[in-house]
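There is one chain below, alone, in structure tokens, taken in the form predicted on its own.
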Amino acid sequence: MLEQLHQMTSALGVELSSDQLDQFRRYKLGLEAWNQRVNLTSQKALERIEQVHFLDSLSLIPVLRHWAPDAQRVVDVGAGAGFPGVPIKLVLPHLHLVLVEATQKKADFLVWLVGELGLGEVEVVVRRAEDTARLSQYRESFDVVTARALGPLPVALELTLPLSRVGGVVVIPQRGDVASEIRRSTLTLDELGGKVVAVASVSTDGLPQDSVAVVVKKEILTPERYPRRVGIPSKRPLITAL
């Protein structure tokens, strides 16, 4: 099981040990069991978990090694079933990882998973991203902020940039017309203190050719008014008209 994952990650320069492969195996089995009662991922994605979730998450490792080589604190916003945060933690076990997930049942899975995989230095925060960024122990305290499926890029940036320290980076996986999404995010970036420093290709065998990671550096403190209250970033995103 997961022999294909080992081959695909090697192409990224990510070599998985036998112990790490066993952790991914247990991750897969646990997700299959929990998914029968909690909607964590689609059945189609579960059948292709090596590519859709594991490889997709691990494709960010080279980006982190380049743009945040000394990172210690990482937060995954809207963690869901743990992607991309938990796979990253399995490869970079020294990281202190915070998983932010608003849905209690999904958070319950994450707590179980952390115990099942024997992971230390992992927190599961059961809150909305907007509320988490208001807490002093999390606001502007992370070296790396990442997230998958938080919505359009302007929305994702409003929910993540307030958590990054000045000098830290936000890494958002993207596909499709990324250049247009970045242009639409100009207002968000200006308001929240971020600057796009790279659009890094993370495509490899097993992933779509247009897979990239948008890397945003936090240059100045985010004004206290951001993020706006729960639900407003998605309802009224700070979008720059094209």
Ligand code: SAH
The other form holds:
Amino acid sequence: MLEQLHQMTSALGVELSSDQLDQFRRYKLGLEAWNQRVNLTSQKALERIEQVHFLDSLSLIPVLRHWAPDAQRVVDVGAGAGFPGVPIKLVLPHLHLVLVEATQKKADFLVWLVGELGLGEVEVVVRRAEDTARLSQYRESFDVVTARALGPLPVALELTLPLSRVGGVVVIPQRGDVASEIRRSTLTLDELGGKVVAVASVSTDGLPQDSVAVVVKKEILTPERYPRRVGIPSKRPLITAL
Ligand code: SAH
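Output the form predicted together with this ligand next; the form predicted on its own has already been displayed.
In what comes next, the whole complex appears, and the chain from above leads the way.
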């Protein structure tokens, strides 16, 4: 498994050291063990974890290198079992990473994982993104905000844009009809101060061909009223009528 991960990530310009490969090995073992008790990922995904979780997360590295070369503070919203935030941290260890996860049991796994992998400069915040974005130490403070599988694009953007500093980027992996998701997000982008600056292909050997990352630049401060209170972004998304 490790040899395969090493090869696949080389194609992304990421050369994993033997220590890093060992961290990925321990990540996989830990996830397999915890997944017996806590629903962190599907069995099917576990069987192909190198591609489905590790490579898929690391496919964002070239995007970060291009769009946020000097990034220091990164937040992963709705981190679940740590994707994509933790693999990114393993490759870019200088980053200060905040993992926001609403579910206590998943956050427990993240805290365990951070210890197991010996990671410094990682915070696990057990809170909804709507509430996290109201805390002054987090609001508009991040160079990069990521969120994988957090919800439809307009929802993910309402939950992420308030955390980005002005000039920072929100990076959301997507598949399928991305153009239509972006069109549906026009109102959210306008309201929260974001602008799509790229739809970058992140496809590589081992990932579906339609894998992209939507890169949104935060251009102006997000008004205080966003994000709306807990649950509202997903219940009543700010969707552009088409
Ligand atoms: N990013 C991970 C998990 C995706 S599932 C991955 O791609 O594998 C979405 C995760 O977001 C779940 O763990 C869920 O508990 C969390 N979540 C959903 N809404 C949230 C919110 N408003 N604030 C914080 N976490 C949230």
